[in-house]
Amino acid sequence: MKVKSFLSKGEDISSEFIEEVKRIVGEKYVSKDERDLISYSVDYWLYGVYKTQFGEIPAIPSAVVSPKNSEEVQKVVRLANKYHVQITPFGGGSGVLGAAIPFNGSIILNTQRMNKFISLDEVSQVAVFESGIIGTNLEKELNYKGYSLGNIPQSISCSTVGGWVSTRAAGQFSTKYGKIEDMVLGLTAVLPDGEILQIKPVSRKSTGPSLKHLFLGSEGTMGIITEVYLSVHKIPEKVIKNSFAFDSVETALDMVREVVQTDAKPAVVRIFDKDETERYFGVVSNRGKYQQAFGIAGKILTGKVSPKVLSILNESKNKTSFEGMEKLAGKVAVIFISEGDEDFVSLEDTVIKKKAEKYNGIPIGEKPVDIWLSKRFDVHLGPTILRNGGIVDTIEVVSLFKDAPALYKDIIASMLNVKGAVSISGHYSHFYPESACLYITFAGFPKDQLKYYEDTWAAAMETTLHHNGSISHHHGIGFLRKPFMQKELGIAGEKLMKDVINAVDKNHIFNPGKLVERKDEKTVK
């Protein structure tokens, strides 16, 4: 099968540039081999993954370069300016919005050789890592010494700390430990002109606008992060798990809001809507088995879903019965994990149970939490649906609590209205005293895959903006959300962001086609 790019094509870069780069990083760490170029041509953007099975990839890089430290990155960036070569940073490739796709034939700057645990200050509880370290390895290094970062994203086994910073990532235990911006104290980055910037690792300082926050969420447009200083925590001495069943998403939101607006900070809080409760925990819907069977048969007969996919979906459900399982039927499941000092955790557990009782929550026990813990990293269903002709993806947005119920209702309805839709479901996974993050999973079996995909994303984005929500909570922008950035930021906000990026990256070297349109930049379609 001949591979071709379907989004962006670039011109070959000069052989002189390649030879000079080889002298910097070593010949072994510069590749133009087709296998390597294809491997670094796409991240985990699911529509891009879908197209690869037909021999189409979004964009092909001109080369893959793998430096080992800040100094080598600096030298490569200076050469890129000299030869007018664009650079796309690449960490673990786990991003889902195309932020690591090498538009315009840019080279890939692969950070995976920069993967060292540098030091741990146990007095201050600050650890230093190179940016290319994979999340699982970072946690293992800390756990060995009795600590944890607390940032546990679903992609932890294939994402890097530099990627977390670049996209403002959030892990599953965020309600207690915060998001990556709460953990980063300082960093080292190579700027687009080749200068090395070092930001001191302190909790707070009043020295003008925060330079650190220019890099959080910048997606490689402001600089290439090479080292990160992180606040870490001792491994908790006590863990308590709880789950409850509620009648509706609205009631569950009210209960959780009251919990997080107290002094309680549970590590994990998740609200699963009725569809996700049924799918995740294997409960039987109160629609009845004959009605369910009729619905499934109808989808097969109309060609919306292949029997193979439905079989896999069914096999993926939890098959283990547990006490209280029947109480989740037709309900909304909410799970909590509280962890930390024994006295504080016990008090937090009391607060959670009190609030659940106020909203008539039915206690289910620990088992649903254990099921979630065992399944939380399983993402095999996405590729399975793609291989069987379906389109699937996830979208996370955030809104104030006062807007959350209407946003949930309307975003589900608007996405279901797109022709070809089969399944739209949601859960809430990150909470603040003021806000909640809604995470939507959609799947469809349309005749026109691209139109369905674009229309579904547009429906989600427009509905979110209509309800005063923000179009991204922790996945970032990449290029997929870029068309909605003006509505998100406002005209003045978008202009300010463009001006800052253009001022920092005068030669337009870093990560073309991402975040916002830049001066003289062609729109990628």
Contents of the next structure:
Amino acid sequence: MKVKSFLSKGEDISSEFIEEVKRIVGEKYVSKDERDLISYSVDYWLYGVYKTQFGEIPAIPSAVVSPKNSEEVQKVVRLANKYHVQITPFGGGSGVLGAAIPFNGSIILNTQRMNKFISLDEVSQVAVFESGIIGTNLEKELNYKGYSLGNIPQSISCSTVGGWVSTRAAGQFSTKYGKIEDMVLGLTAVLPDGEILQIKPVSRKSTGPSLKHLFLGSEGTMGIITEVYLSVHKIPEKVIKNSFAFDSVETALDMVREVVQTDAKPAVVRIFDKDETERYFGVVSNRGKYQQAFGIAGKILTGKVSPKVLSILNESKNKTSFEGMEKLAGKVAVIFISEGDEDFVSLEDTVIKKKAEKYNGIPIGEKPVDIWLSKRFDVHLGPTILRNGGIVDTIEVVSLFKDAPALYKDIIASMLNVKGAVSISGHYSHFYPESACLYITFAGFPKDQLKYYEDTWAAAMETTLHHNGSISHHHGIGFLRKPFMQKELGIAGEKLMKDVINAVDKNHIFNPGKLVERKDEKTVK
Amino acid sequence: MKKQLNRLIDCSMCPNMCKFSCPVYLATGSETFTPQKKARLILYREKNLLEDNDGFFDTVFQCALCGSCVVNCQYDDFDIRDFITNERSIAFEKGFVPPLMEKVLENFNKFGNPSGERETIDKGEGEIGFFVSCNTFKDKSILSATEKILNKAHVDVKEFGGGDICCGAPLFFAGDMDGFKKKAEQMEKLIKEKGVKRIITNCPTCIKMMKKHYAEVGVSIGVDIVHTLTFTKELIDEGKLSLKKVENKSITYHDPCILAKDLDILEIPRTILKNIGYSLREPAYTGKDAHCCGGKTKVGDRNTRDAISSMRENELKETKAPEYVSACPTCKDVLKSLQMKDIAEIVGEALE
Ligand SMILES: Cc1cc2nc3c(=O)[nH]c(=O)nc-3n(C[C@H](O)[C@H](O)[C@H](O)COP(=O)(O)OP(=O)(O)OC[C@H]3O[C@@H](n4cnc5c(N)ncnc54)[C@H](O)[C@@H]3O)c2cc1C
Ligand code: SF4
Ligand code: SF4
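What about the form predicted in complex with the partner chain, after the form predicted alone?
To see the whole picture, the full complex is given below, headed by that same chain.
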């Protein structure tokens, strides 16, 4: 192939294996074609994506296999054991940590042919889907019947339910409806030895450690999920939107903490730091007329950011004006969406307003919420930045409330310190009575893209660990965060995780190079 | 083109935000056939990085040109179909003809139309031209229902079509741009000869070809062309047609992709059906979210095309409606297992 891989190459796997797999899934669904090897070579790991524009891809799989149901998956996995072929499961390919990149010449097992809505039990409000269905279609099918799952990640239109389970994904409405682990009741998975495991769909049980949780976040190392049983709810009857302006991230965190420490469960809660408030709501602050976007004033004044970069970044700004907009200038915006039963929602609205008043929050009304709703799936700027030689990515971490303000301050500072950084901004969008998830978006226009990328990630991870935070809230580990796993879990924790994975996958068939270092495994650098 | 090429690069690095809506992807489960991966492969072809030409050419024919990805695109100014079409023309120049298109091209060579030998329609007088599209020509009940509507409203039309008259869409789909240009010029000449001021037709694809793609090959028919549906609505609004009401009847309307996504006609068919008294049973994927019927010769691969059609049939069947209707003769023909009608037939039946 003229297209070059820079992390790992495909291997020539035995033609007997390929022939046997063809007999299982059908000739059309096994491919060693160039077009397929390229298409399944990377997920949405952003440095990898950046490289693709130059004809360089991270890894080439040995083949791509697309089975249509659990039985076919089972047969393929058994065969893989027989021929010692490794398998990387590929869902929507929207994972951002490289968890679906086919290292070691593994084959890709594409789950996207398994994309059906199987059934809905309206009595218990449980829906069953094949694992390869894309989120938007899952929601559409449910909405059509008057229900919703309520897991709305920004990637809903390009990620699968199997991927959500495998990465422990979280959606924009998570503060009320929970994260994917709160929604999954049971599942069907093909284990590394080819056994089909069925986990019964009930809300809770006391039958030993939860097997279900082995798969939540397993990133394709424990089994291939083929069907998922999900708890769904009726489409809410009442929706109330609120927004406020606060003086600082710290005050906003206090206010939200007090809300979520009551019985209130707003579906959406988002705190935007000053830079994100500016970017989302188009508020030009009085911090200086050069501060047009991303809070990059200093950089422009010192000539570090070219007018071209400025104009690219400016493209992301909100351009509509609205009443109350000026009140957000130089402030931290917080938005709430309360939804569900009419009586509960009204009560929640009262609680939110009271707490906002206590912390001198200035009410701004519904408009910022509507702006956020209209822009929340807009990711058009990312590719444009990459095309112009920039690097952009997101990092989500979580800490207790007590550590949150210091973590916010230090993580921004440490990431800004990396040579090439142009913009580091943050928001909080997943809350618990005890903690909050901080989500950072960074962009840089460095000379050495790889160095900038690695240094920025390291700065963010080290700062998080320093403040007792966890290195990932919902994107997962993949291969990119693997070097930080020992510090995250501790030596005993990391060993336990390895032991579990090695015990489940004795022949090391599934997803090489991900999550934790496996036995006899080379680290991919 | 520079800006467009930049957008292709952007698309090749997009998270594939429209993939959920692509019927080819949904029917095949293939990542390779998603819009973003097509963009990456097109980029690599342009950079001369691909070795497997046939595999690449097949990929650009794994597309229904339906526009779902355009409706859901991150960029307002990007239509990947322009690139796909361009690659199809390169494929054609290199002699690549997908199996599904062979027969159609053969017919064009022999008869100047996609269907085979047929009579030429040339009748009537009036300022409005009624262009009988190739698929309407084959479907006498759509044709006679449309004629009935026009008669009832006392609209004089010059009706033309059949013979070697065709908008050229199948050639466009196959990437034969020279052939397409010739058909466009033939159509331009014919319409000028007819001297009509406006044209109506039952086929959304013909409209798109004559409005958008003719311009791309430097041809202009010089008059406006609208769907018979739009025209029928005008006649109803002007009080020229009175319609009997049906009672207790429900129906499911399938949005043809070009009509809904490119021509933005969503409300007119629904208003007409409601006026006649139908209650509408919308499928889960409807309006601009409706999936393509698969078409006949837009997709180059028979298995893919048939998988798309059966996917759409199943989605429509979910409504359990007693009747199904569309506004495109191709959709009607492709989805025939649903005893699909064309909206002209429904209006025809309701005429007082
Ligand atoms: C624009 C954008 C926005 C995003 N927003 C969010 C967000 O709001 N919240 C969030 O949580 N994440 C978000 N993500 C990250 C990503 O979408 C999630 O991690 C998602 O869960 C990945 O799903 P996928 O189907 O794309 O999985 P993939 O990327 O294909 O795979 C992810 C991992 O799961 C494994 N896997 C996939 N399917 C299966 C299966 N059936 N069985 C076993 N293993 C499997 C793969 O091997 C891999 O290890 C975003 C990503 C993008 C690009
Ligand atoms: S035009 Fe339709 S079939 Fe073609 S890539 Fe776009 S969505 Fe898919
Ligand atoms: S067509 Fe638009 S939305 Fe779809 S992948 Fe390309 S850029 Fe993204």
